[in-house]
Every structure is written in C-alpha cells, then in structure tokens.
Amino acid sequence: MRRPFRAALAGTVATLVLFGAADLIARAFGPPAAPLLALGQTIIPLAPTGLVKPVIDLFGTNDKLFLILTTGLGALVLGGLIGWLASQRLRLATALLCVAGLVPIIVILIRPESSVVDIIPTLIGLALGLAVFRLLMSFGTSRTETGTAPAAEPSRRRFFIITGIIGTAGAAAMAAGQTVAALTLDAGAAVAKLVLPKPATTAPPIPTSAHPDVKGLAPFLTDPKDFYRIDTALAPPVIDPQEWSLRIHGMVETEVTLTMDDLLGLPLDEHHITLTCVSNPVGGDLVGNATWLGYPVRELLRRANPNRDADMVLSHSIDGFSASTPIEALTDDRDSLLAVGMNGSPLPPEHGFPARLVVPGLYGFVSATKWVTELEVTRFDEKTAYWTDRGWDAKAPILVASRVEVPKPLAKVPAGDVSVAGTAWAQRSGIKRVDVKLDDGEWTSAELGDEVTIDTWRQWKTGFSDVDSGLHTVTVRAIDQDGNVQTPKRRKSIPNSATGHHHIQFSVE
C-alpha cells in the first residue's frame, strides 16, 4: 500500500507543478493563455454577493490577489486529495487529476479574449503535472499492489528530498510565471504603440496655488502608476487599438459602430477630472485626479439618436463588466468622454488601454468602464449592471467628502505649530469650504487651494498654534457650492458611498 501522507503530498506538488510550469510558458502567449488567471476570472462573476462585499471591504485593492491565492491554494487542496484517493485508487487518482486538468483548459477555450493555441501551456503543464504524479507515486509501490517486490525501497529521506526541489521548482516558475506578471504589470508600459492627436479643446493651465505648499500633500494630478485600480479584470486585457471598435446600439434610431481610427480622427477635447471608486473608504486613496483626453460621449450618443424613452447608457467591457449610467449624465452638458488619454499620454493598460469611459460626478461602478466596447441605450427597468446585480445602487451619485493628509495617521510632530493639509471633492458642485478642528475644538475654515473646475477635487492647508505635547486628533468636514454638509454618520461603502468625517491621530513631542 502507499502511505497516505506521501500520496497527498504527491498530487499536491503534482498540481503545484501543473499551474507553475503553464504559467511560466504562458508568459510568451500572454495572459488569457494562464490558467491560474482563466479561473480566477471565471469565478469573479459567479461569487455571491455575501461574499463579494466582505472580501472588498477587508481586502480593498488587494482583492484581486486575495482570489488568486484562493484559487490556487484551493487546487493545491484538490490536488492533495486526488494524490491521498491514489494511496488507494491510483487508476481513479491518475483519471481525475487528468479531468481536474482539463477544467482549466476547457476555461480558457470559452473565454472571448482566448483562442485555441492559448491552452498550449495547460497542456504542456499538465502532462508534466502527471509525470511528476506518477514519479512520485511510483516510491510508495508494495508487492499487494504489483504483483512483485521492487528491487529496493526508496529511502522516505530520499522522497522527501526529490519533492521538495520538484515542490520548488514548481514554485519558482509560478513566482517568474504570467500570473505574477500580469498582477505587477508596471502602469506606465502600454500595450501597443499608439500616437495621440493634439487636443481641439486644452484643459486650462493649472495654477499653482490650486496645490498649497505642503510637504507630504497630495499632487494634484495623481501620476497613473499612483492612480486606484477597481475592475473586475485579474489581469487588463491585451487589445490591438486597429481591432478595437465601440458599438452604439438598443434604443437608438441609428447603430453605430466607431474605430479606433475615427475616434483618433474626430476632434478630442482635454479636461481635468476626479474620479472616485464608491469603495473608497472615509479618508481612503481610492480617488484621484487626472487630464483626460477624449470625445464627447454626448456627440456620439447624438449620431445614433437614442429613444426619448431611455434612460440608461449600459457600457459593457471586453471582459465582461457591465455600467449602469444614467442618459443624462452621457447628453448634458458635463464633460463625459470617450476617452484615450490621461495626463498626456495613452492610458495605461490598467487603466483602461485603448478606451475608456470618464464620467464626472458619478462614482466609477457606474461610469467609469475600462476597455469599454459598447454603449447599449436602454432602460433601467429593463436591463441592470455588473455590481447593480450584487447590490450595489443603479444610478449613484458623488457625495462630498475630504480627508486629512498632513500629518500622517501617528506621526510624530515637533511642539508648536503644526501644520495641516489635506484635498476635498464634490464633483459637479465644486467645495465651497472646508471645516478643521483639533481634538473637541471648534470648526476652524481652512485655506482652499484655487479651483480648478467644479468636476476635480480642491485642496486646502491649515495649521495650529502652541499645539501642546501629547496625542491629539485632527477631524476634517466640507461642504459643496450647493450647501451640503459632509455628514458625521459612518456608513460602510455599500450600497452608495462611505460616509463619516475623516480624523487622524498625531503625537506632538
């Protein structure tokens, strides 16, 4: 018989070299070709609501890590499982792991961005899987189980030692494999040479008293490698910008359908924009503020002239994801744009790479779709969204809202003046002042930094004088242009929005 334990540690490593060596061949077919990324994807939309919403809220942006380390701890235990049936069963352990095999091939076959060559290194990974499989199942063979006495039992030192260098190995090549790869991709390396025209429309010089001199304040403009990333992409998807086209269809007398070429022909129009995920925790990183290079989604919603019945713009992505925006967020007089530039460059693959959409005043599940390839006009009774179906709301809003950004959570300040600064946005209102008080002191207004537009953030500086030793706690409100006062009540982000006032803690020494 073979003993239990090696059997399991056998399909383990079996597995583990399965995935390693198919990611790291995938790295010369690129990402739809690893299976670790195929399945990760696939499950993304088939996770529950009740465990989509706390996975976000304890992971953030390393949500996307934590499932693909769940996936593959979950096929390592898998693989453990087949290898204890084998210790056993090893005709019906060697066939399921063959089918376990398969899963993944089979996943990246029905994925639209995959083609057949791409399962090439799940194959290749596979077949080495059983090899080492059956290498390391062969040390535990006994006469019950052949017929005949091996000439010499191998030394349990000796198996120990020959699947920790295959166990590492397999390992090794998962940490230099696609997956890696792909969640570390550098934000600043594009997928395609793409040369942008000069804007019809610049976006206004910004001043430099729009940012206080602050050390340890925000830019204004957040540079893309520093930019949140919220999507529900493992890893951003390779598009050909002479492949890609947007279709403009449902409600609308005419369809349309848009190149990459005639939208780099049409006039593009510059503008600065905020953008906000509604997973931003209060005082959280997930805004940020860029130059935006695109076209007026409203002129060509105004080509395919859609039904004055609708009331819902639902963007779809090349991977899947779907956004709920309001018609009239797309037709007013709001700089909504197709977009193809951020901060003077092409966008970034994770940022969208070749098209975007770029929607002020409305949080970015809802607006802000990446490698966006229709606008399908329709109606909100009729057809929903990616998160709208996980319940998160439909049409959402930007709420006001700040944060403290000097001092840092439990810095430590010198005694006397201590400075103060942080940023405050309202899209599409614009802030018209920003409150600050020390401990339970009173609400002092501080300094705004000009603004800029109504539809990016504003910046703002204060400080306290003889601010004695010890701890102390700085407590941040604004309020917009058309009165609101950001509210004191703490509400997690879903459904719309984390609310509560932003305060951090310093020490003064």
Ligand SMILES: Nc1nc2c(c(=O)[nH]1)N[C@H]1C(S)=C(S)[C@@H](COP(=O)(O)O)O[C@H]1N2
Contents of the next structure:
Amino acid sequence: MRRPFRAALAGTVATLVLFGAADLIARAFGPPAAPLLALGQTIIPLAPTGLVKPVIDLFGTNDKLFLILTTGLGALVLGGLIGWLASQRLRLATALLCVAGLVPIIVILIRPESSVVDIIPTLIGLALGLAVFRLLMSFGTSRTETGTAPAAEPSRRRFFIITGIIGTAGAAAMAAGQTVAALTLDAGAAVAKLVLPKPATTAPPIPTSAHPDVKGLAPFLTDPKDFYRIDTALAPPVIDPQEWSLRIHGMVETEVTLTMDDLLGLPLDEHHITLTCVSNPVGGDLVGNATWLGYPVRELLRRANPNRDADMVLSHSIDGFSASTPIEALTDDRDSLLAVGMNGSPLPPEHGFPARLVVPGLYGFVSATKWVTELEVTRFDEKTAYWTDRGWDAKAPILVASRVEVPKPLAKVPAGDVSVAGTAWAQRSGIKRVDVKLDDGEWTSAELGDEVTIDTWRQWKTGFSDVDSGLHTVTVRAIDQDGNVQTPKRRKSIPNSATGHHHIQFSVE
Ligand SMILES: Nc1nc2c(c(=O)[nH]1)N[C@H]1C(S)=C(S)[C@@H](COP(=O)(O)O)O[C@H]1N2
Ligand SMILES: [Mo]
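Go ahead and give the structure of the form predicted together with the ligand, now that the form predicted on its own is out.
Below is the whole assembly, all chains and molecules, this chain first.
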C-alpha cells in the first residue's frame, strides 16, 4: 500500500489491538500482566525527578491517569509512525512492529511483581496486532497500486469500514481491560476478605480536648479516604493476603518468614501515629494522622537477631520500592509497626494492603513501605534505597512543622474577632508551643489541644480581636519539646523536606 495516511492508521489500529487484546486477556492474569500498566510503571522511576515533580504538582492525584494516557498515546503514535514507514518499506516496518511489541514483553519479564506467565496476554496481543497490520496493509495492494482510480474506491471504503470495526473492538477491549479495572479498583472489594483480630492493646481514646472546636480545622484523625497518598505505583498492587509473606533476611542470625496467618495470630497493638511526606510543601496536606494496628517491628527483628554491624533495614515492597530505615528506629522503644489496620479497618489498597511499615518520626520515603514483603538487614555503606538513588537523603527525620488551616487562604471574614487555627507536628519530641502572628506584629502563643502522644500532631487555635478591614497575613511557627524552633528559612523539599513558616492571607470586610 502506497498510501501513507492509511498505512499510519493501520499501524495505530494494530497497536490498539495489541494493547486492547492483551489488556483484556490480562484480566485473567492480574495487573502485572497488563502491558500498559507495566510500561507506565517502568517509566516512573526512569523519568527524571525534575519532570515527575511538576507533573505530580499539576495533576495532583490524577498524575497516574496522566501517565497512563501519555504512555498509551505514545504507543499509538509510535504505531502510526511505523505504519507510515510501511507505506515505503513494508518488511522493515513489520520487523519494527515486532521489536516494538517485544518491549512491553521484556518490561513485564523484568518487573519485580510479575512472573513469566504474565507475558502470555501480550504475546497473544502482539500476534493479533501483527495479523491486523498485515490484513489492513494488504488492502488495495494489487489494483490501487496499478493506478486504476475507480477500482480504488470500493477498496478504500472497505479499508475504512474494516479499520473502524477493528479499531472500535480494540478500544472496547481496552476499556474492559485490566488497566481501567486497576485504575478504578474498588478499595472495599480486595480488602473485605481480611478479618482483623481485636487489638491486644488498644490505643487510648482521643479526648475531645485534643481537637479545638473551630470550624474548618482538620479532624484529629484523618479519614483513610482523605489520607494523602504518595507512592510510585500506578495502581496499588493487588495482593492476596493468603499469598503474602514477609521475609527478614540479610545480616541476621536466623532468616524469618512470616505469613498473614502468623501475623494475625500475634498480639497486635494499636497506636495513633502521624505520617508525613518529605515532599509536603510548607502548609501542604501530605500529612495525616491515623490509628494503626500492627505488630512491633522490634519483636520481629529480635526473632531474626540482626548482626551487631548492621545499621540499616532496607524494606522492600512487592512493586520494587525500597526504604532505608536506621535500624535503631525499628529496635528502640518507639512504636514502629508492621501495620495491617488503619482506623479500625484493614489497610486500604492504596495505603499498603495487606501490610506496611509505620515508623514514628521518619518521613514516609525512608520508613513507611507499603505492600511490604521484605526486611533486609544491612548497612548504609552497602545498600541504598529507591529515593536515595534519586538524590534524596538516606536518613530523614521529620522536622518540626506547622500550618494554618483557618482562615482558608484569601478567605473573606467578617469584621471583629478573627479566629485562627491549625495543626503542628514534631514527632518523637512533641509540640511545646505554637506561635502565631498577625501581619508584622509580635508572636503570640496559641492555645494547644491536648497532646495524645508525642508522635501525633497537635492542633491549636487562637484569635485576634478588632482586626481592621483590609488584607492581612497570619504566620505560624512551632517549637518542639527540645526547644527547636521551626526555621523561617525557605528551602525546597529535596533532599530532606521543605522548610519555612506557613502564612496565609485573608481579608476582613
Ligand atoms: N511500596 C511503596 N511504599 C511507599 C511508597 C512507595 O512509593 N511505594 N512511598 C512512601 C512515601 S514517599 C510516603 S510519604 C508514604 C505515604 O503513605 P500513604 O500513601 O499511605 O500516605 O508511603 C511510603 N511507602
Ligand atoms: Mo513521601
């Protein structure tokens, strides 16, 4: 076929069939077998942080959808280009299409969460895609090429009709396939099977005095559905608790393997712990407070008996993420947990179902591994974690921080008394004081809600009376129990968290 446009269309439709058919068949195999998910998933760690960060900032939690769409569109464009080439060099183009089809197969093979059988859907998809390509390219090869125009018309019609039908079928297969299913996964369904035992030690009830009664202030405990989500997974890995296990290995005397039944049979403790992301911008919402149910990591490590020279535990997730945690944070008396529950229910898939780590006082990227399957006892001078390899610090304790939640930025408030409230945290130390100032005034101490534990955030409120009408700024800073004052110095989050005082503007009418 010497018609570049139709050839390009043939290439695009063949690609759509490849991905659509593979994606549909992957429903029977699970997310690791879906080529589009596997490709998207592989691109994430390859993409430079400088590129990923703005996309995340721009698209928020829709970043995963954006990535999948871009990957899919990229594949279709590539298919079209190869098709276009086929109008000149059919054999070369067919070979290129085969090579391009091998890429997702190789990617699936090397992904940590997949097994060899997971390439079957893509192999079938590739075969179908190639067959479609040959079929569409064969249209009009004989007569149109000889240049008898009238004869070309019915063949042209037939080409577009058949291409339309096949393209629609490919798109329908994609819509019904594993990628869409994984991206729209119903959190409840995967989790419902797991029945958590009653805690051996329950967390203390939250006193009402922990939460100043100010409208617009975040609740003391974050609802799991409002809890921030940060990870490198396109779709949360689907893990059958019955197939899950945790292996403790590396510099240990005895390797330990724990199944879900083992874990649920142990006495589990409940603790309120505030989790924070190192990427949280000043005043941001990548922080949440939950009641976690789990088994002390300290006890698990004791069973394995780590070597004295070990200074780090590299926790690995099923999807290839890893976090480097100083071993003392997992063996000292803090409440580091191998958690299975969050606010009274099993972990939602996006928060690590069926098991994750929660370590008080350390940012999530060096401690809070979700979908955790391995604890590798090692040394900082021997191993590095996922984000360490991408320019972030290997160790990252949470810094004292605070934010204003009331009034909302640029809110218009009535004249008279203005109430101000927010949240502050300084895990491992506890919040001693929160200072607030209006415009360029003096710092005044806010009234603190009661401390639940040093590892949970502390909410605060204050007020200013007789505020003049017009635009005002309110600024907050926190001081921890060791006397560390939150620094006003602005810096970006890489390599170990943004700093600076949060301030917002509001106007009095
Ligand atoms: N498997 C896995 N675990 C992970 C991550 C990840 O990318 N993959 N991200 C970490 C980061 S950076 C943070 S801040 C916390 C966030 O936990 P959440 O999504 O439950 O709030 O999870 C940590 N655990
Ligand atoms: Mo994070």
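In this text, the rigid core denotes the largest set of C-alpha atoms whose superposition between the two forms falls within 1.5 Å. What you see is a predicted model, and the numbers here were worked out from it, not measured in a lab. Numbering follows the first chain given and starts at 1.
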- [ ] Using a superposition on the rigid core, decide whether the Cα position of P354 changes by 2 angstroms or more between these two forms.
- [x] no
